[in-house]
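Only one chain comes next, encoded as structure tokens, the form predicted on its own.
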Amino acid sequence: MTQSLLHQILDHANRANPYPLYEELRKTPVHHVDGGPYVVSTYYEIRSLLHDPRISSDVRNLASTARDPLAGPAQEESALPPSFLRLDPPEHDRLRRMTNRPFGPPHSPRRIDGMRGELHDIVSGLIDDIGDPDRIDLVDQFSYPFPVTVICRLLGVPREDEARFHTWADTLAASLDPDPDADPAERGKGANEARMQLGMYLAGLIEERRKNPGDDMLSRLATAQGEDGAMTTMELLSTAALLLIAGHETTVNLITNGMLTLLRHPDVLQRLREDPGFAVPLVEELLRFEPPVQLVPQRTTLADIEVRGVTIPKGASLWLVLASGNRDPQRFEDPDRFDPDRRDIQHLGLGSGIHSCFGAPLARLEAQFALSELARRLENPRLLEDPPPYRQNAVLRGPRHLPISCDGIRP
């Protein structure tokens, strides 16, 4: 029964609406799939485990345990070392601290806030270029190019190189998906090849920045000499690859899921059109209601841990279903209702603990600008397909395309 339920969640046929399956999953807060992972689906337990130092994100610990057949490809033989997202303290803390120096407070307090004008210009330009209002693919024409352009400018990656890294990014994002029907060895080989190609590409950019540094993050990271010293070349390549991919993949889903939800709730869309400031609480509720990262697989227990009366043994594979926790009625009243006026909304949409989303301030700002401008400028927008076609990925869940129509584009 348990294995069947987990396979249903991973089945692409249920991607458009996995929430009834999550509801069923929560009836047993800690599911164990024979020969596979322990799956935790309730809010308080997930939040506690995200803060528990006995839970490892280090892929080397995962690789040393019995392989989880649903965990996706192994990455231990990758050409690049693991990014800080897949490391534990103290390595994680050192690299994240170094990466944060050119990104946010206290060393770069205005880096993100100072991009407001730039974000507005990018959004306006993309909406101006939409063209035929009778059929718009919001993903291809807006939700994807917006965060890609932003992360390229932030890092100092030429926007015209997007065609080069798009395929690598897609391959690496797909490798996160625990698809039980995929060949782990083949996917692992493809992911490692993509990481190597992306690393070689970034190595060329970093070498240029070392010779001619600018004010972009790659330049700052490549020339940094802070209290933690400098990153090694391999650490720098791995960090740059993480920022480039994570800097747009999840935000594409956040914006697309957001617009899909607004089109299903026209009263909320109208309210946003009249009050752009409403975008702030709106995005927080979207992060709860339709989080861009649905689950976190490939965690490993470093000790026996008891959760709701179940002992998860040392060395076990652990999955945390964030999207299920966000709909837990023990934590949120009427959790399946989209309500941007919720007063208490400590969601798991950006994770929690030491691995909480590094780019959260930027993702929030991008989504706020994107949705408020779409609401203001699209006249009478409506869905052409509901549900739209979804990406295969069960981890990074979102529509692959979002076909919409409108009566025109306001200036």
The other form holds:
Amino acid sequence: MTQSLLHQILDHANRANPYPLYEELRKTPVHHVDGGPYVVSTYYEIRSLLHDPRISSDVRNLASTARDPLAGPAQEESALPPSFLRLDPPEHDRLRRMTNRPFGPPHSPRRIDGMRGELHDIVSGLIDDIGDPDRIDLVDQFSYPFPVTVICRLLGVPREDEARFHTWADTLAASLDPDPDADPAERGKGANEARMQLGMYLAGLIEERRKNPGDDMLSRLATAQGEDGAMTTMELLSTAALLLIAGHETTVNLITNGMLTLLRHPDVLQRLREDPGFAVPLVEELLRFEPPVQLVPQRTTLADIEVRGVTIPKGASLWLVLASGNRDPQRFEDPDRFDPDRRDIQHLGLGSGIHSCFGAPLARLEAQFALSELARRLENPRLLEDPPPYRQNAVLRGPRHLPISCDGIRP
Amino acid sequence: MPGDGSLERLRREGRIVVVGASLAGLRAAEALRAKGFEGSLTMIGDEPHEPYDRPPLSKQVLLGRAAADRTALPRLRPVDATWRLGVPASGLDMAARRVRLADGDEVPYDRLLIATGVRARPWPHEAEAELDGVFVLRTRDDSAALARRLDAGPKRVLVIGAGFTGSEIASACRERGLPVTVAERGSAPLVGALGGVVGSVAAELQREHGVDLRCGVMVTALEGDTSGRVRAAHLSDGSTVEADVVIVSLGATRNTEWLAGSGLGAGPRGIACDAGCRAFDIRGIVTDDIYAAGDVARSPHALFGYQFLSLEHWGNAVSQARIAAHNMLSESTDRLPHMEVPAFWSAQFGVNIKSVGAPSLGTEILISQGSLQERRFVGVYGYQGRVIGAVAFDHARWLPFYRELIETTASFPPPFDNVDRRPGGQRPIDADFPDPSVPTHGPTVTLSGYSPADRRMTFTPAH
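I have the form predicted on its own already, so could you send the form predicted together with the partner chain?
After this comes the whole thing, all chains and molecules, with the earlier chain placed first.
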């Protein structure tokens, strides 16, 4: 019975609305079935564990007996060294610090803010090109190309190469998908192949940027000479691949989930249309209500840890179900209500602790621009399918297509 | 007296007076209104300014990145108060329930909140303190005046005292490229708050950033030129430092003189109050109509053996203000204790320093994550086998974990491996505080429960 609860969550049939399953899961805040991961689903426990230095993000710390099919490919089989997402301090800290240098404060406080004009232009261009208002696939026509373009501009990847990224990104994102029925070896192989191809492409680009550096992040990373020295080429490759994948796979879903939620709450959509500034609290509530990363499946315990009376043994595989914590009634009043006026909103949508979302300031800004412009320009938009078809992925959860129609596109 | 309607009357038409138009004063006033207080509210402040925020005064303002007059605190809600600004309170008549003001006015109250805070301890020699170029830094006006003087490009700045404020000032001056000498009586900067192990890291940081740091010395005299401008300082080691700006950063004095003779339990160490922020009178009996919050208050803390703690922390002021406001308008059984774990932060020499708990009560320290050499680390403080505090240099994201260890009186040294295992092992060493405090032996207290809204105390008798 309990085993089937995890399978139900991973079952694609339940992708459109996993929240009743999470509610069931929270009745056992630390859920464990022999051989499976320890699944933590309540807000305060997740938040504690995200700050707990006994929790490792490095799969090499996973006990061999705990190597369940959901933990992803083992690192030693991979062509590239692990990115900082899958490293612990001090290596994690060093790489994240170096990556942050050309990205955010204190060294580059204006990088993201300086992209406002560019973000606006990209959004406008995509909406201009929508074409037939009777049948729009918001994912393919808007949510996907927007963040891909943004991350490519940020890194300095030429636009004509974007199509190749879609393929690699799809494969890698799917490898994060804990589908219990897929052959883990096969999936790991596909993911590694995609990483390899992406790596080779990026290696060429890095070489080019070393010779002719611009102001883009890849140039800055390739030529960095800060207190932490320079990244090795392999480290640079892993980091660039991480930024490319994490930088759009999540934002696609944030924007699509956002539009879907707005279309289900026409009053909120109307308020956003009248007041673009409303996008700020709205996106925050969206990160709580429909977080693009539903759960963190890649943590491991470095010691026996007691959580709510359950001892999670050293080396266990640990899942932190962020999306469930965000709906925990112990933390949020009326958690299943979408309420952008909510003031007490310290959600887990972007994680917390040292691995909290690196690209958060960019993701927030992208979603704010995207949703407020869609609200302003689409005339009387309607959902054509509710629920829309979802992607396989239970971790990076979001619609594969979002078919909508509208009466026209405002200038 | 529950049920006799007095609380309802207070809520509807009572008079609440807040002395101290400060962070604590403002947040308390807002909390009172948020809790439905409809009576009259009077805010008394000795400075002419509306409540402002102090942390930027030793950082952004000195760097010229923010103007001192742009530091007003954001308002969380309208408070609809009568503001008496620029007039200090000069006395308290507890029997008649009246606050006297320096201009002769008297303000009656039904409930009084005292949030008069602290002021910078002045240079002890009055004539030397009067020299042009000698500053203290506490208020908005202090900061504006000092920033103007730094703009003029002094030849050398001398900072007397390397606590947090002094160190931040030195950091800002170095960032502006000004030559700086820091004179500290202790063995290292920050040594009183964080001990010598961490203090030596702070000393390295200062020296690396070009500060001429002199520890173990006192400034014995300040010397002026014929036009009354400071020109040099004489040190206890016989040396002289030529400086045209001197900043005296020797800690703070509590603003309690106005309460002398009132019968309230107020003195140089602050106003003693219970865990619910109700002030004691000099007989040790708790009043029911006078409350204290912020830097001026000292109250027993459940996590630290019920010792009276004074905390000059931003977060403490906010938290006590809310507790005081709540308790003023509550039946005795509905009152809340102030038991937030202390926390503070500082930014200096490019490092973010953050602390939880009470490091200064600790006797041992263990570097649990990062390393002192890299100046990025978490140091855990232990006292009698329990975790009592932690400090982070550029490692603040881990501190919520250590706060939980403190709240649950976890054992010290922490027995587990963590993600940041360094060669050399993790052994506790003497934290090297100059004058170790000796906390009283009392019951230990465990905060338990899973929601902060549902904290229960479990008392464990001391062995």
